[in-house]
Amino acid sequence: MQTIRCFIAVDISPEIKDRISSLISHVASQVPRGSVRWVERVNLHLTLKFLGEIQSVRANGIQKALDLVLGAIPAFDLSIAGAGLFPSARKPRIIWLGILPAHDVSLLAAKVDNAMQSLGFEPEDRPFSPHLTIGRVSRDVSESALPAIAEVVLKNQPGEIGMIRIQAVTLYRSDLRPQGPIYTPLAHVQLADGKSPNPC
């Protein structure tokens, strides 16, 4: 039987997604040359969960044990600003955008964990930070040049980027490849703003 790697995610809008770019940008033209692995525009999304491989015959159950718990959970704004890294300035990582406010969108990745957890997904085993993810220090970095990295992350913090209109959540299928991942939606799920679920 076929499985599928699998994640669950906010989506960003296009404008949103072309001010990170251009930040993005900016801040690789200041790092040593491929010592971080750039998140490309059409794969900005904000990760609520991942499920890792699955049977591909279980989108349909997931989609179903979301539109349970997510249609009674209100659209919300989300305000996109600052950045960091993870897991912390001495050693980066991951180099992030925050979320305000946590409260909501912590919420709503609570919700989509018990619907998971529904259906035999194991919990999170960490309380859930909210950011948006548009880097990855590459592996191969050696530690002299991750003071640089952080240096440069930390003198750009970018203010608020924008504002984000969370009205649904997508399920993702991610298929990795030499080149850089590719994410293909398999289903959307509807928060309560009147509107139906709508598979892709």
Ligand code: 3AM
Contents of the next structure:
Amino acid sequence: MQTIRCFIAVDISPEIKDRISSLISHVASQVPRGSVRWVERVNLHLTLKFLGEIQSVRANGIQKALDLVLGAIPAFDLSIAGAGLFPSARKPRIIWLGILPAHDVSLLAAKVDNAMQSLGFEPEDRPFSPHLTIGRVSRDVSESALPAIAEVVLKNQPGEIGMIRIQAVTLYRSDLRPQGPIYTPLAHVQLADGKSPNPC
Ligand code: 3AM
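Having seen the form predicted on its own, please provide the structure of the form predicted together with this ligand.
Below is the whole assembly, all chains and molecules, this chain first.
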């Protein structure tokens, strides 16, 4: 039986992707080359739930379960602003942009998590923390070099990058390759008054 690695995410409009890409280029030029794996423009997204390896035949059922819950949630706006680091600025691994307000998108993530629980996926054991990953610090960066990377990120902290209208979520397939992941949309599920999702 074929298995595929999947996650559920919100897409970002082309205009916002352009702005984020400019920010990434600006920040990347100030940290040592190769110290961070920056997210490619085409791969920018806001993850709601990571599903892991699933049997590919389950994708249809996942789409149906999402359809059932998301059809009752009205579309809403989010602002992308600020930057931060997980797990901390002292030992950064993930570089992210902030998502505001947290409430609506957290509710959306909770609905998605519930829908996936009904299909037998494990519920999240940590509260949803809305963020948009823009870079991952390479494993081979020494611990002593980590705070300097965090300093560059925080020094270049953006104000509001822009608003995105959340009208749909996307089920993605993720193929991990040495050159970087390839994300392929498998299904788009509309929110209550959602229109067609933004083209990438
Ligand atoms: O966009 P972010 O970074 O929030 O970190 C991965 C990314 O989320 C996450 O799934 C998204 C698409 O790859 N991810 C990858 N492996 C994971 C794992 N084992 C994971 N999340 C939880 N557990």
